[in-house]
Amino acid sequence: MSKVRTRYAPSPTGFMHVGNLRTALYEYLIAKSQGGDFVLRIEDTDQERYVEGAVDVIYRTLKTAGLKHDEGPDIGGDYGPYVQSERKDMYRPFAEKLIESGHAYRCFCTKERLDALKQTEEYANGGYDRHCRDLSKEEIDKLLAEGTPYVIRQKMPLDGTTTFTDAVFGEITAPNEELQDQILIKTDGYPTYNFANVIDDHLMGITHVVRGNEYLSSTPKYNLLYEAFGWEIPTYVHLPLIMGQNEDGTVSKLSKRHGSTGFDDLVKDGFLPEAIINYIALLGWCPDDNTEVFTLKELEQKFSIDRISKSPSVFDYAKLEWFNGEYIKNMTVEQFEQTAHEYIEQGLGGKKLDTVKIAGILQQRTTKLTQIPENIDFFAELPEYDAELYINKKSKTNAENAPVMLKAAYDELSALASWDHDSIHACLIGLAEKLGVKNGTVMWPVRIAAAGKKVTPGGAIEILDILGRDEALARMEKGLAKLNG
């Protein structure tokens, strides 16, 4: 067997959607766990559609996502040039062997003549009349010496039928009066898509093509292509769509209007890469077992085609943040910290306070960085609240005895000789034992006063711990004047 070449081929148009990270990742993965290679190919042949810096958000994705290639057009390969306009005086010459072998031809119409033809009810959904597709020699010769332009087009078996076998949906029969003689060479020269991925496919040996399944229905052209030019067909892997939910419950395909799309996008609302890859990789593909969470090494090691599934996945945001959680719950606090540093520092608004200590109480319970300055930005800046926050069922604590513990656990904490997270600890651990209530009548009165919320990242000990000794007493102050108010 030859070794296994995949290739990722994107056209510079913009952003990168999760359905073409998905495809990147796929490929990616059948070259790795097969000991192959993956190649980086950038198909710019439509001009029209180029973004300025939309190569640059290629390689950074595939960067940051970890998907490193054997071969492309930043590092060469044997196999280049990897990008397609350096490739362009390629193309030509096979499309001129397939119309001397009659299996292409020339096409002289204009564009007013193809747009007249859409006005029509038999053409008005796209096509071609085939109308230069028998053209006499001389009428060729005539149009060619008078300079006319013309777009190359295949010439489709009229009769009969194509099949192919894709390695997810199985053996597919196409009749040959269904394909269109889609155009190989546009008049500026360029390639289109269809003819320009075969060539390069061809050429630079890959062996598995994959891409998503509104491919499927193109498949029979492409191997009517390589069958014209007596070449090997490759393994075809299709995969199936990633839909997204909407608010009545059905899906569509997955758009803007169900969240974010782009891994940018995702990165940007919080999320981690290696969640984000390591969910995307769930979506259409399961593993023998039931393990979710996997490394980009061992999903390399687990992977395999025939667990490909034929049916669309629906992408669920919460699950993604699911995922996002477990993997930041198994980093190591000063792995989150550094993860986490921009977002703690926003939250923070230039405050200096233990950065290390944050990223500790915020671990557990954060599921997107996003959420992170919100949940800490009391540190900043003690928010206003309202003296009903000291009331609470659970901890038992209410009106009288609020301010009663709260003054307490004050006189107590401004007697410390050292303020550390143990001290505090045994020193209202201690005023709870001595009172005889709860710990957490003790420790309601004290965290309202010292964060303003009823929700926090961390209790009272920690948030006191983080402030520091005057910037924790003096909110204390200020809750003692709240309740005696």
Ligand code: GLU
Second form
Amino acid sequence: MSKVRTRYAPSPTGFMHVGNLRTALYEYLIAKSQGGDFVLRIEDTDQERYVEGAVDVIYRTLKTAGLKHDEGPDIGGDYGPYVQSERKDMYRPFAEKLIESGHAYRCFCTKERLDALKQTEEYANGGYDRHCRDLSKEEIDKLLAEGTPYVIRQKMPLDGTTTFTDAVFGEITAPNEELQDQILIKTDGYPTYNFANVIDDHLMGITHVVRGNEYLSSTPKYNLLYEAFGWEIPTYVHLPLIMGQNEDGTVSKLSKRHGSTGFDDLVKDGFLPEAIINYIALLGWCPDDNTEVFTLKELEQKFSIDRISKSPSVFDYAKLEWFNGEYIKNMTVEQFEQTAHEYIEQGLGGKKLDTVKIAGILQQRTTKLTQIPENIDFFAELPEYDAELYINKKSKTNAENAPVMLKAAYDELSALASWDHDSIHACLIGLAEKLGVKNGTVMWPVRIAAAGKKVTPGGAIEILDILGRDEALARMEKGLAKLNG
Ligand code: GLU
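Now that we've seen the form predicted on its own, could you pull up the form predicted together with this ligand?
Full complex below, order starting with the chain above.
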């Protein structure tokens, strides 16, 4: 058995859709689960669609996602170059071989003729009427001598069928008469994707071609090329579509109206790359047990082609958020602080507080990093709040006892020799005991005074500790003034 080689072959569009990322991930996992190589190839033959900086988006995404390629334009390898535009001159000789063997032909049709063809009912949706398929040698020689520009088209068999087996979708058969005489080499000399992918996959020794199922219907044409050259056909692994849930309950192809669809945008939305990768791994594949949370290393061991599903999967943002929360919980507090640092600083608006302690109160309740600034904004500045907040049934606080509790807490806390979590804890618990009330009856008014918000990450003790003595006491004084005012 030859070594497994997969390739991720993006066209540089400047945007990494989660569908593309899933393709890259599955290619990576298929290679790594079988000790193979994962190759990156840039498919930039469509020069009109060239986007500045787009290749960098690809490198950056693969790197952030942890999908390390073994060969590629940036690191080289034995099968380079890995950018199709740099391979430009390699394709034409192969196309010429096909002309010689009767599997391709030169087409001299002008743009005007092809445009006129599109106006006809039969070719309104594209296609070519095979006008140049049977030109005589004399005609061809004459046109060539005149320097007439031409494309090279694949000569499809006019009858019979082409059958192949896809590892996910099973056996597929296409009637040959439905296959278009597609262009292999364009007038500008560049190969089309349809031609270049076959030549490159063969020359690069690719054993498994993994891609979106929008290519399934073109695959018979590629197989006819492999056959014409006498090359071995790779294993095809076409992946089902990723759908999004519409408001009316139906599903349709995942697009912007469902939410973010790009890797960068999901990261901007506050999702961790590891969680995105983990979630995406399960969009079309499942392990043989119910495990859901995997590191990339674990996926590399577990992944298998036979558990890829052919039914479309629905991108569930709530589920992704659940994964994200799990990844956040599993970090050390220091790791979480580093990951969330920017968001914490944003919430603090320039105020210098202990960000590790803040990370500590946020970690268990954060499912998206973008929730953080709003959740901790009260540290930056005490918000305006209503005295009603002091009244809480569960904590047994009311308009009468709240000021009493807050005043008693203020007096005890002002007398504390050292301001730290344990001292504040002992002080407030001791006070509740002394007064013969529930802990909550003391804690509730203190927390409201310290934060000015009904819901906060962390309780009274953590918040007082983080605010520091002066700020904490000043806020309690304000609270007392509000309650007594
Ligand atoms: N360049 C193609 C794309 O980005 C790749 C398809 C393939 O993997 O063969 O869709």
